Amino acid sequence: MVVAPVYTRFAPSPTGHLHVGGARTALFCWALARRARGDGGDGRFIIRIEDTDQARSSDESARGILEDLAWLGIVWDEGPVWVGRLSEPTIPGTDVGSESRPTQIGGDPRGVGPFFQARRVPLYNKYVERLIASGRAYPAFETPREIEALRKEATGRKQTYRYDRSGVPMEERLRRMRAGEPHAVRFVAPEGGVTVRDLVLGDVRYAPGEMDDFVIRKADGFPTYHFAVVVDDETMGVTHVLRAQEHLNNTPRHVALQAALGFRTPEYAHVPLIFNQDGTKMSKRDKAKAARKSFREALGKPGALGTADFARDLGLTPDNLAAFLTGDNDSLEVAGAIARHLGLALPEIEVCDFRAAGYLPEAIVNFLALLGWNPGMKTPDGRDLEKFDAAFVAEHFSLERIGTGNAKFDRAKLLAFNSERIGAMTDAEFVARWRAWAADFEPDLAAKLTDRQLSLIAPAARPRCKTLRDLAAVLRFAVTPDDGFEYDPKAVDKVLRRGEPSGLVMLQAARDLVACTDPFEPASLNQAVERLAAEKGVGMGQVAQPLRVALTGQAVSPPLGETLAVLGRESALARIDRCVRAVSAPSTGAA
């Protein structure tokens, strides 16, 4: 049997992080495009950057969509060049995303580049030209503030506006175009209607005259992204456009510039938007509304600072925090601002926000591939089969099973899958992949824990951690110095000050055994905690609880034995000595 070539593309805009919609997509897209290789044919997925938007374009955010796609493992075939290691290998068989060695993602096989749209733009202009020599397309002279009059007073005549090209001759404008007059240049859009053949939503009608003459070229002489798109998917040689179903009413524009520039139409599937479990769209704006409502909040608190005064410690102005207290504008710069100063966590909603987090990398691709796409098939007890890897995906992937309606982005369901992830780790690569996180977040934490530290906290921790960060908050008592945090003062006056004998006369008598234990091993120091519990005819929280706080000051910590052996002898006779001291001075005890 011949299986006909899959050639899929993945197209972001360099315009911020990549938002997990769009991961989404893409691993759709790389997904369909590896099973048609698995079943013998030829399939490629191509990236490709659509930054012709100047204004809000950068290097470093196409970059960054880069890194989180790789260490995602959705690999692409043909685009722009990455190099880096990953976290886990991405095709099963082969060394492709080991660590042993770098990784390069990309290239230019078939000639078919650049994969930057900024750097096409004298391809977009031979088929502009192609355009206006048929007739098809013309130039066209007002200015932005022109056309916004014009639809205002359209508005206001409750009409939607549509461009008038009757008003300039055609002749006339050909003749202003070639003088060198500043112009845009739109497309004579069909005077029938349109038939768009999706393969996830059905056939899909627009009717006659519902398109009108949109812009293909700025005045910039950059292509818009409807024309630039038709383009570039023709001479990439795209066979299926997988995107959001957002992007559906661009298609009818699309396939009328494909029709007049004789090129063929891609197979179309529009997939489901995710949405938040309350039903809103999951946005970027979240964040802003997450710092929104909790700044609200913190000022209607008593003895709260004034709106200027938050100001000031945040370094924004007072006018740029009050528009954005009014909804005037969802600056992420000024949510996170908010964010840092609450200790507030914004919900994560881009690829990048995930990895800060802890998330694995295999577990989001697992809950992505089922935010609208499910393999149909049931475990061995009759229950959804729902845990799978990515090449499970690339087996099994089929357009047939996305569903039309909006997917539910569960957090509390991607954090189990990261859960259960972590858990079925061994001790090593737990404390492996914590390592490769924390070097890129949490860097100054890593670099004072030694290996042994990580060995001895690893198997207490692991079965409890959800994320890789959880592991760096059960750790952080580690690396603080013993006279540099505070105790908790209801810790304090429950477990050192009560009880008969008192925590604080516990603590005095545990000293003994942290002093002379050894070796000073988690075992060893659990039962000399056990042998002195007996001893004083109490249970073991009455001495494992005054130590927990003057270790850590919390009365909570890992298990206590790992706890003493990951701060070795000398810091945790300096812990104890010093909580003695200050709950038995005749303050508070805060140290």
Second form
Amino acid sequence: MVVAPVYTRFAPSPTGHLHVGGARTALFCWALARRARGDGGDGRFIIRIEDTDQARSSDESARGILEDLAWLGIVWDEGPVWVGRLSEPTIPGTDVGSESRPTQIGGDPRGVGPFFQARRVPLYNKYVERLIASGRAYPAFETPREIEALRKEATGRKQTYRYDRSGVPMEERLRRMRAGEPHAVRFVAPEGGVTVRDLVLGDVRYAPGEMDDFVIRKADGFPTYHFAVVVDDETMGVTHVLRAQEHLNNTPRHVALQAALGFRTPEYAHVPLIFNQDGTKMSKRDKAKAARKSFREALGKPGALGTADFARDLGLTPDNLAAFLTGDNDSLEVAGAIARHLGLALPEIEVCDFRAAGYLPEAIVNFLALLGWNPGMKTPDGRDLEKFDAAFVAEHFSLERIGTGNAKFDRAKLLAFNSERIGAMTDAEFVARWRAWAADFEPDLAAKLTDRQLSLIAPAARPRCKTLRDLAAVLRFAVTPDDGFEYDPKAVDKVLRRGEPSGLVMLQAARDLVACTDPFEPASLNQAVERLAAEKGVGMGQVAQPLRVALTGQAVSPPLGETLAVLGRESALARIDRCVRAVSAPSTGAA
Ligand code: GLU
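For the form predicted in complex with ligand GLU instead of the form predicted alone, what are the coordinates?
Next comes the full complex, and the chain you just saw is listed first.
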């Protein structure tokens, strides 16, 4: 069987972080190319950075996007060179681990780069000139402001603005261009309609006259998105363009440009948009929305500061904060400042958010694959097959199984995928993965914890952790100084002051077992606590809870044996003594 080549590309604009929707598109592009390769054909996945909007693009953003793709394991065959560390097994029999080897991804084996559009300007100019020479494009001298005024005027007349090329004769345009007058270049839109053949949506027809003479090169000399994308897809040999449905209405322009330039039209597949559970489109703005809502609630609380005081506390100008609150801007910086101030977790939207929150790349990839696609297979017990890895996606991915309706981003499902993967790990693997994560996101905590402490806590904590970050929360008590944490007043009141005998008395009795139990390990410590409870004729909780509050300040902690063992005898005794002193002190109560 001869398999036709499949060259796909993911073409992010480096104007921010990688959105999960972008990651999903990249995954589909990767999978389609891999599938072709698996079928014995020539499959390549290309990354191209669309940075022609110089004001909004940054190298930092491009680097971050590549980093997140590599972290997800969505590796590209051609494109910007990325050198970094990919996960490699450290534990035999598993495919993950904390150590990794330096790897290089990308490159230009066919000589079709560079892969940053801003470095391809001479190529675009060659094709712009070709279109001008054939009368399919022409210079236009209006400034963006003039065009905006004309557009407003048309809207006022309840009409759609269409650029009118008849105002200036072609010869005059060319003369003014040659004389060096600043200009944009516009494409002569085709008279007839355009049909977009889409492998997911079928034929989509655009009527004659819907397209106007759109700009293909801006006055700053950079091509517009429409032009660059067409030239690049052709010159990079892209055979399949997979992108989100929001680009569908751009495609007739691309098809018209391809015809005018004598290029092939690649296969198009527009994939479903990703929506929140509440039916709104999932976007970066969701962070601003969440921050705004919580902030308004906080402002409404009795005794709350005024906006001006808040702005000072947040390090913002009152105007900036006010503009954010009225929705005039959706600044992520302001949203972040509010979130930090209120101790609020903003919704995860971008890949880096999920990464920081302690999600595993394999859980994200599995989940993303199901946003608009499914393998159409059943599990042995007759349910839809939903759990698989990237290799499975690469083996089974096909455009026929992409849906047309919007995909729903079900956060609870993603969290369930993640916790299941953590649940299936060995403790050693969990610790290794946590260390790798914490090196980036909790370096101080990681530096203070020994491997022994981690392996003591892992068996008890792992089944309770839905994310890697959850383990950080569980472990925080172990790295605070013995006299450096506060007691939850409610827990002190309920657990230490009340009861007959009181919790405080129990705590004093438990001190002896902490002082004597040997070995100082979870199993023997748990047994000692049980024995003490039996001796005193009380339930386990009446011994365990006072100890727990003394050791951690809270009524909730990992099992007591583990909590004690992680602290070590000396620290545990110091904490008990401090707590006894604090609770016995007549005037101050708990410190
Ligand atoms: N740079 C475009 C974007 O980030 C890519 C669109 C396309 O795939 O053609 O949305």
